[in-house]
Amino acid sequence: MNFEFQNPTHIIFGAGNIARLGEVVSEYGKKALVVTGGGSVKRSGAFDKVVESLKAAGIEFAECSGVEPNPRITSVARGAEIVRAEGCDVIVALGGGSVMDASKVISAAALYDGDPWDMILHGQENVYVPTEALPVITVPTLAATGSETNCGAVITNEETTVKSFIQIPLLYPKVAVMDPELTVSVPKDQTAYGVCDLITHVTESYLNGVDNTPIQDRLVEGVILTAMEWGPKAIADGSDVEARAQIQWAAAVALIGWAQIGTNAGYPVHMMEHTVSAYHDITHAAGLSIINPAWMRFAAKSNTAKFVQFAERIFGLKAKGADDLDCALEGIDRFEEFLRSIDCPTRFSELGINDELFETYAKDTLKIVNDGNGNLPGRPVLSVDDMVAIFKAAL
């Protein structure tokens, strides 16, 4: 292992902590842009709690609502315009991963005169790397992406059908106010998708990374087992604050960086899914729950020992040896069964997606990320034909 690590986000975790938001925001500015999604935060009462806390601290605010589930670059540009027009000096991201991702890019776009799409990696010759951004305070209302404590953001350009990312230290949120009580109104399907999302974050690094990362491995396994234990409880009873708290913390831990440091891992499942959801606007985690098991079965043939470890430590299976492919595949089957048990889709056909554009998905994915030899980074690297085979296996 050879790495550097820093995560500067200050985390305030626990039920009732939304009341502290105003005092937190007051440390960074006097007028906030509150970014929200489609309206669930207003129906649940979360928005009212935010407003109450901001007003109590003397913080003025403007609002940018309507951020899409796969956030559009047009919403980012709209948010940046509101910041400039209203004189906002701090951003509060109230919502799920899409709202938090959009807020991060808004924070930089508001201080940039050019097209915010310049910041998003999409195969362009010159990527604009922002050097300044407004402070962002994240208030997650969904346990899923871990965006509240990392410096990445995924944005879609609806005109070009491209979904890609930016990841730079400048975009770390200053503070994450994580109150599990804000997540109790999340419906069963979105709760389940969140569980799938957070698990996929750690299986990517676990199964695509270098060997000999035992601490990271145990951390990943703990995240997966926690999600598999407490996720179904939160799905069954949304008002179970303890279950909500456990999966919210698991989601944050999954992508805060601890599991990934030193692994030098690629994220092939995420890259492939980004392309699919750019075309079909499906829920990100629904795409992950379809592609990940299919990718696992493909990758297990070349990285059998790690998949055997996954099968033994997560599902208690007993392998004949490190090269026991049957055991590895049984572990993948058990994982897919878990996804089905929480009603996540595991086949494209469940979402009405056929094989017409599989080769297009693969080629478009390589336009965003490739290893210089025409392959998608991961373990193993994937050619266009490999990706098409994985897509077909998930049909």
Second form
Number of protein chains: 2
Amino acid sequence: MNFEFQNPTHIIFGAGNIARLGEVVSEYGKKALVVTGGGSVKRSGAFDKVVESLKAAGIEFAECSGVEPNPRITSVARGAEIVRAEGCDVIVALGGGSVMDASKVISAAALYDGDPWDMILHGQENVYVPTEALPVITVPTLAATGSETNCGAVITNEETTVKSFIQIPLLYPKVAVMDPELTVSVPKDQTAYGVCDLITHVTESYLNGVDNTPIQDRLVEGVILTAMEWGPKAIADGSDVEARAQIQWAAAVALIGWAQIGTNAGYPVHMMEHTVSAYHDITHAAGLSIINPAWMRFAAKSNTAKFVQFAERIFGLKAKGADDLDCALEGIDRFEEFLRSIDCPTRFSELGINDELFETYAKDTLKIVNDGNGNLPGRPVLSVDDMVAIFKAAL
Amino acid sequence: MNFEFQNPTHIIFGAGNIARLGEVVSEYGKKALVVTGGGSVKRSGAFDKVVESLKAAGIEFAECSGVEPNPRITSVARGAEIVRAEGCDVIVALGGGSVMDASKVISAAALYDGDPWDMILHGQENVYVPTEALPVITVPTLAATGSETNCGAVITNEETTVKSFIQIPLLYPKVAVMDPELTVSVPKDQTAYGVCDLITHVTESYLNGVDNTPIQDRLVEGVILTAMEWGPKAIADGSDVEARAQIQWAAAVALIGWAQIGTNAGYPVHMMEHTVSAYHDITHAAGLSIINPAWMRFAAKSNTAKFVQFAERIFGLKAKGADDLDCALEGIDRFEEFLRSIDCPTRFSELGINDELFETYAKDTLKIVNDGNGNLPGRPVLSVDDMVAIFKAAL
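Could you please show the structure of the form predicted in complex with another copy of the chain, as a counterpart to the form predicted on its own just displayed?
What follows is the whole complex; the chain from before opens it.
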């Protein structure tokens, strides 16, 4: 184990805490840019609560609405322009992962004269690494990406069909105001996708990481078991605030960094999914739900012991030994069954995607992340042929 | 779940990282106060490595050595005086929990004109809450207290025989430089005490916390299982850097705050132990090792389900149901056997402590922390009679 870790985000968690937003924002600025998505926060009443709290604290605000589910760099540029035009000095990200991701990049783009796409890692040689950013306060309305408490952002360039990311400490939100009551209006399908998304965040580090990370392993298993226990409750009864709170906390923990510490893991499933959803405007978690089990069956052949641990600790299976591939595969089958039980797709055909571009996805994925030997980092590393085989298995 | 959480400490973890200390310190100051304990860091060579790294980075330093195993407020005052006399602007805490705890309080005391004891919570009405402190860099040489990555400190007033604490965000170390190689010289008994200490940190929040904290539970179980697997390896072969790294990380995770989030737990075993070790200069962990199993047997009667979970998940026992007190007690027996297997005491008589002051310890404990109804917070709350019964069971 050799690593560095720091996550300075201040978390304020619990039902009703949205009322404290204005007071929180007032510690960082006088005029907020409130970033939102397609309008659900206005229908749910969350936006009104935010406005009420900001006004009570004497905070002015401007608005940047309409951030897409796969947030585009053009939305980032638009948000940055509003910040400059309106003189905002703090950003409130009210929405799901896409809104929070866009907000983080807006926070740096607003103080940068160049093209915001310069900051996004996408295989280019000279990435611009920003050194200053406006403070961001996240207010998640969906339990899914964990973006509220980490420093990453995934952004799509719709012109070049490239979906890539930025992840630098500068972009940690100052505060995450997590109020599970804001998530009760999330529809069943989006709730299920959130559960799939958060589980995939931890299966990646768990299954691609180095050996001997026992505490991180137990934490990951806790996240998965919690999501599998409380997720279906939140899906069955959206107004169950306890279930909403449990999966919201699970989603944050999944990607706050604690589970990833020292694992040195690639995120191959995410990398492949990003490329697919750059071509098809599908929900990120739907892509993950399809690719992850197929990737697992591929990876279990070479990293059997960890998949056996997954099968035993998550599904209570009993393996004959650490090399019991049948047990490992049974665990993956059970996991796929869980995804289907919450109505997540597990085959490309369910989304009308055929094999036409499989090789293109694979090659594009390597343009974003590459181990220097023409393979995608992960355990095992994946060649173009490996990726195509995984995609085909998920057809 | 309703909570706030923030831990801004920057962790640099891994063998060999002590060489980076000077570079790290140079980001915070020009002249360091190096705080140390009884001299083991000089015998082990750790002090020389620190000096070498500081010098290479052009950092001057003064020294405050001789901090006691149960650090005294007089040592804090002495450290603060050296800071002022020598013009130090950053503090390096090189040692175990006592050195790190003292360093944190020195960091605030150096900027406060009054008596440092004013800052320590000890039942008084007007605690002075400091608002400024010098930056602290922790360099733990022992896997035990987790003080390196949290904002708490336990301090003893030798005049009044009061051992109490301060815990405020101001005292988070800026950086924790955790180099497991620095811990290879820790003798077997101190290594074992460290293992006991770190486990007790998490059994407290796990067993005294509210219901429905499933992720925190799994994390705690991971810490305990890791300490029980790797602790004996580190005790058997002190030079096993992998084992040293595993228990060092377990100790940090145990009290970094992640496991405590949302549990709202009292720390009754710690509170009782502090009072006992204020009267007898025993190792903190030895006191914990004696009191914890006795407390567990008392608490299992009223919170049986959680102790059953402990028995099942830590020791693989199979309960007849969540109310299976026999299974719960069997788990506690197994835990006590583990403590004995690493040569930790489990009875007061082993340390030559008799029942003479049991009622005094109990009453003194309530002077430090009290729920307002004359009981010690915890699950269940404890009266003076309850505490005396627990002490007697550990005689």
